[in-house]
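Next comes just one chain, in structure tokens: the form predicted on its own.
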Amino acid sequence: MEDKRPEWSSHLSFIIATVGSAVGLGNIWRFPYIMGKNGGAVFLFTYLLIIALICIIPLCCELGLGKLYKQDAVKTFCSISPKYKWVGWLCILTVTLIPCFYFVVGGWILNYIWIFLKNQLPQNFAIYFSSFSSQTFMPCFLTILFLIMTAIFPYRGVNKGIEKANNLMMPLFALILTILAIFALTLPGAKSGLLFMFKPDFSHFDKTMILTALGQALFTLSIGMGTILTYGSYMKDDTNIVKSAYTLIICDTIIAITAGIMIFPIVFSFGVEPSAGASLAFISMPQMFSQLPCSAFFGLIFFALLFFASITSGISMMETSVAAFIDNFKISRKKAAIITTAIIAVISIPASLSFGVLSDFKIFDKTIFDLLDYTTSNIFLPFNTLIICLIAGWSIPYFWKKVFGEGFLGGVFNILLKFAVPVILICVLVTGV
């Protein structure tokens, strides 16, 4: 057990690190795709209205409950009242399950790594896919070692481990978007691409997209699983929760958007529908990459962003579990972080195997693999994020106060946590189920 709670050591290595939190895949190949199965622009700027004006206030709940509580997300609620003891170990199962098919995906991510380090690529990527996930060894083999890469951070600790992971990849990440978004723009569709971005066709606004946007910007901070809060428990006490917030926004949107810009010339360029779905990042974009002059160079760094993008989620999502496992078993650090790797470890292998030989496995008509996927991002996220904003709006007494202060922001705030958000989120919740 940890004898003091762990702090960053500056707010900039606090906005680093829950920046990298929220950047994910999510913003990488997720974003970009529902913006284009949802109508490129009015997408885009539907999801910035939500993100700004909605959003924040999960985002100030959670990052406010960690300041104040100084706990990970279980006993906080524990804190509030032993009967919302379960909402915190809902929190923990949310993020422990995740990782177990989020990894599966990074095993994919260090394969590509590798067959672009090595300038082997196939001719046809549709094929290889298919032919590499469908293994049992070497998916699972790549599975594990990014587990053990991901988990080394959290077991080092918040200042030696996840603080330095964040402010050494986040940079690289943000260097290598530049990058690619730089040489995106250079391409001949560059112009078709971005006209697609940025010039609403509101023909595609309805319910279906707005709801679709509203769970696209919960995945993509990373709220109603406990990770922005375990990290809000880090924070200094002089840190304002709402500046913090908005600062994690504007980022995490910029990224988001500049990752659109990298991938819609590109997409364009080479006639890819841009609605192409999951295999974007590892059909689609690597056969583009292969007809590219240095074609093993974009690749490479291509995959690299989306390493750094996954693993620093990662790390956030690890941490979670860890602190959980901490506080309230009162174990080491390092037996925590051992623990959660190994629940990981054993939930991960078969979530790897749905797509070989348990690909005949289903739960409700769902792999493993897809099942994972399915119920923590459209059941579990916006149900946690919708108990978290009414404990919040009304088992703590004033919570608005110490989150946005008595002026009229703090009443607006109040109003938003107590009626208009979980109303959003009971729709957002029933579309999913």
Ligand code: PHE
Second form
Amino acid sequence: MEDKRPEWSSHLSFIIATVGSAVGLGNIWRFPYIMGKNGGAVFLFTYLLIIALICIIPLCCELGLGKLYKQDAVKTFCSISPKYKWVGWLCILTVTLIPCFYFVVGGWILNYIWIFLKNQLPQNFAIYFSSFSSQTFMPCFLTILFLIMTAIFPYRGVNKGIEKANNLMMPLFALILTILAIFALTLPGAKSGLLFMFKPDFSHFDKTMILTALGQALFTLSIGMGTILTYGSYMKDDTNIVKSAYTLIICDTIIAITAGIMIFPIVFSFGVEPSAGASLAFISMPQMFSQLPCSAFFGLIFFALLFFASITSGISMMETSVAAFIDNFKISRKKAAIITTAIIAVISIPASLSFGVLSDFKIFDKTIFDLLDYTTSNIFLPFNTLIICLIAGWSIPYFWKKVFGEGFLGGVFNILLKFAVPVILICVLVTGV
Ligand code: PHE
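Right, the form predicted on its own is done, so what does the form predicted in complex with this ligand look like?
Let's see the whole complex now, leading with the same chain.
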């Protein structure tokens, strides 16, 4: 139990921490590729409209719930009505399952930092990656190491741990991203890279593209699992929710676009097929870095970039569960952090092994890793977001006035919250399932 609810020491720390949560692997290895493959500038324009008009609503809802109730996700929904307690626990389940696969990738990142530090680079990264990730001991060990490194911050508390980590790591992240993006723009493939990403292609403008943009937006903004709600519960009373939400959205999008400006010129300069996910970060990019004169330096800072992005997101995932355990089981923060770590450890080990000894173990035709990724991103996130909007819109009297204000904008947001956003989320869910 904590005597007093912690509070961010400044508005800037709050913004940095929420940006740290939002900016993660989703921005670096997913957004640029999705943009390139889905119509470039047309996708970007649609995405911007979607986040500015649609995702802003659940984002403000979570921040508003945090600010109004100043409790963890479970207690918040329980305070609205005890019959909604399950919504809080569903958020906690989601946010506990996401790190179980996310941290496996964190473990791989630690391994790559190590090989670039030693400067002992394999000839062929495709062979290296598949042989490394299918091992039994090392990937599991590194997943647990990444988990412990992340857990230290929620264990130490909001101000001494989470805030300090974000205030240190996010500026470093921004610095590295800028250096790499400037370097990438000097490469011969810069023009084709930028064309791949930004060239408008109207033939992609269809239902699938819109749904892809929405799914990506929910994941990247960490909406639908009580994380933003929990971070919001530590904000000061005079914080403006709508302004903070737009600041978060703008920072997240600028970083995602800069990541593309960094990645595609490199990819096109080396004549590699653009791709997303593990093959981009762990095969194509390191293979290209290994051909550069300062290979160890570029490789190292690229993986440091991924490390900062993933650990600051990981901290926010863990803090959401830690806060729930503290408030609901009346235990100390340290105990709550240890319990959360233990639960994630137990599930993340089979997720890591699903690239090796458990690769044939499939549920619904998916390995454990893929199943965790698929169910959380495509089902739990949109479903939880839908329920959060419905509860905020229909069960809390004048919620929209408290969050959005009474003016014209407040009225528009209220209609979006009650009708438009739920209908759109139902569409996403139906396609996701
Ligand atoms: N938003 C993070 C990303 O883009 C992922 C995340 C999900 C973070 C859930 C916190 C909670 O990678």
